[in-house]
Amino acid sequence: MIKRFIRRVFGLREGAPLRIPRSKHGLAREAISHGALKVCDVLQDAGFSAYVVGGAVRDLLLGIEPKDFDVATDARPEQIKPLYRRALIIGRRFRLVHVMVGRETVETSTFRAAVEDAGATEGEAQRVQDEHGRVLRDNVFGSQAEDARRRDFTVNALYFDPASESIVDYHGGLADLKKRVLRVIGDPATRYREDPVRMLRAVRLAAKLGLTLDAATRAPIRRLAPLMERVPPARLFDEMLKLLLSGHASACLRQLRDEGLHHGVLPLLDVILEQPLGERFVTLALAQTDERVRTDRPVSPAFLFAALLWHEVLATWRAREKRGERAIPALEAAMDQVLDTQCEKLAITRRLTATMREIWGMQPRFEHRSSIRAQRLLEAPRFRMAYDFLALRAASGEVPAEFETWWRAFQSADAPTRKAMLMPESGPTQKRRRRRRKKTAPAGGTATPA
């Protein structure tokens, strides 16, 4: 309805783009970053067209400050690079140029053709798809209209021209923003087959921006969810990280479950969403993460993944102990088992898994508050992160609150106070130490000098 009205006002035929002036949308050149403006100005001075495109335009229209700015142009990568002092052509699946302006990196891409337009190209590598329709390589350049058609959602297909301060809109993205609707461009099932990660992106963007999924956009998701199994684990990990660090992780996860993107599709979601014993713990972890993201405070992905998987580790650990395994070896085996399962679908990096293991491995050590053990734990490189994890466990009621209270006071106390706070070692521990002292004592003497 809104789109038809706008087209009547501007006298445009169906299928032609809307060119909307600043007076109608309110977005000014001054809202664009210095780097993106420079990239556009240089390209336009060289005779090319250049637009700020995608998420930055969408966010500015919604009153959200963009994290970065992307530029789209009719210039080819090899034409873009010589125009700038610091520029680098990157990518195999999608060739584009990173232009560095001061500390800002502006991702600059050439207009690309949509799938149906990919047949006629001038010597460029053709689009390559697998048997399920997933795009494996796409270096097919095209016109702006074709570029708009191959973008995922209408709200991401808005082109802002800094020179005229107008917005070029091919698919009614501005009208959809006004209606607070997220809609796929083209046939949703076909677009999801091209790239199944679009199903995750649809849910993430809808939750993050407070948009409603269009009925046609939503309909095929549950049926096509198994296509996620064919997405490379590294891409799934990147997309899950974006989702979890979006500042709206709780809402995103709820919607993923509502759309059927959990059972067997992503084991991480099965763990997060279906663990009654750890529901409060996970809820608190996600709420804390969302709050930190929204207030621009640092967030550790390792800590977050450790929190989301902790109760799976805990359940596996307890099961192994019931079978007679010793506590610490059982915990090590449980960590291995859970991480092996997750890394099959999500390529969680070794750096993150190493930190996660340290956080988990230190949790039993918080139960020991004797002299040597407490001091050694306090000096561990990941102590602060492990302590924050303990605090989360205490807040959820998983461990006694006194554990967290004692360790909070102990780490901030001076040396005499710490010594006074230390608890006596248990009987078995004292006996083991006496045995070690006897073994190391010189013949005919005692373990300690007179």
The other form holds:
Amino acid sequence: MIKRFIRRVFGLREGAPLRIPRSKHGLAREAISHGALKVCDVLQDAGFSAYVVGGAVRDLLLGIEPKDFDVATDARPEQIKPLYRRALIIGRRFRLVHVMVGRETVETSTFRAAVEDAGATEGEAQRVQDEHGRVLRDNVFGSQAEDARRRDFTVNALYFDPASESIVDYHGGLADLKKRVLRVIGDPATRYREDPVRMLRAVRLAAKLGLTLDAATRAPIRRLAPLMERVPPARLFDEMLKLLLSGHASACLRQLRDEGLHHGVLPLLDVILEQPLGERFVTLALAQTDERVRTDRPVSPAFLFAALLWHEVLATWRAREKRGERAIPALEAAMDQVLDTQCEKLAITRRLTATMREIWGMQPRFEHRSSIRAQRLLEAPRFRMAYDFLALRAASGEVPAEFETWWRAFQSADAPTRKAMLMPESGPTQKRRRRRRKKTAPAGGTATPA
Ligand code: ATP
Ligand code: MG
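Show the form predicted together with adenosine-5'-triphosphate (ATP), please, because up to now only the form predicted on its own has appeared in this conversation.
Up next: the whole complex, starting with the chain shown before.
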């Protein structure tokens, strides 16, 4: 506030950036994707400035392969679009352009002003804040210096010019990268108030990049963690998914807990991270996911969320059974209950919840090793996922290991071996059936192998 006031009164400009030549940072034009190079070249030929910016520059400097390349320019969306054959103006909160080059999509955005500059940008301010200082909408074009200041961390505000191979650095991001420090640009508490998701990003990026949170960046997180409550569920879901699929999910969640952020993020984390059995199950699930991400194997978000919420479902299911509900309806009700609570905070998409329900719903069916039932389960569309889930339950000690070994052998066996493996339907199932037929006391607890 005071800085902004002084700047306004004295008409002071943002400090001049460092322009760092290739000889000092080592990043070459060749490291940039074909699409991003093309977007920059075309914009520059048309007389605009254009830079590769954000995560890609940061990752390349750290020797990590970037997921995608973003471009920032002083051209407005309507000036960018006609320069390319395939380009789309998108976004409501921020208008930006998607330029398609071959199979690559390059997100190309116009320099934007930071929140505190919005008032100074006459006529164009469309900034809306809620009563806690959270920015709701800010489509305000600005200078490159303003664009740098509205970014979250110093290491995310580096602009690489492919033509000169120099880096424009307003906030000492390159020095921080060398020191392996993640530092918020500006006053951390203010920046977290504007957008509480930045706290989550701090934890995720530190874990993913192996950086240490600067002390001032870290300090206010615990106090401001309750602000996460106000983040719209859809945004929280996107950020949470990024975190879980970063290849460093275990480290991220551990740090979320250390920073006291897990309470605000997901109601489920409250439970998971504080229960020994839940913790073992979730730890295994996360370790497995990290391993798959790091070895470039596909990961199903539905499987992951099903795993994260399993102990909630299990506890609710058991409680309902104890109250005398029958196993399968109790499980159905438990799934509804848990998903209702979680989706309030986290907009887990419908497609995802449908698969999660399938995975959970198939678990009791693994108990039946009679001919038709086992065979039918094997042919179910989501069998493989449900079986992997069972394997996780066995590994965590929730169900007997023998369960999983039987199903593993059964899957890969040939027809005659399978036939020999099938057990006659007996024990609890038949008893339950008989009981159900007599319509006496409802079956309790039998569907959950403990
Ligand atoms: P990732 O490797 O996960 O893609 P990233 O830093 O590139 O990390 P993006 O979500 O792709 O993350 O964001 C691109 C850039 O936009 C960031 O580098 C940062 O400069 C800026 N940015 C993203 N989210 C925020 C935010 N909440 N507040 C301020 N700046 C942000
Ligand atoms: Mg990115």
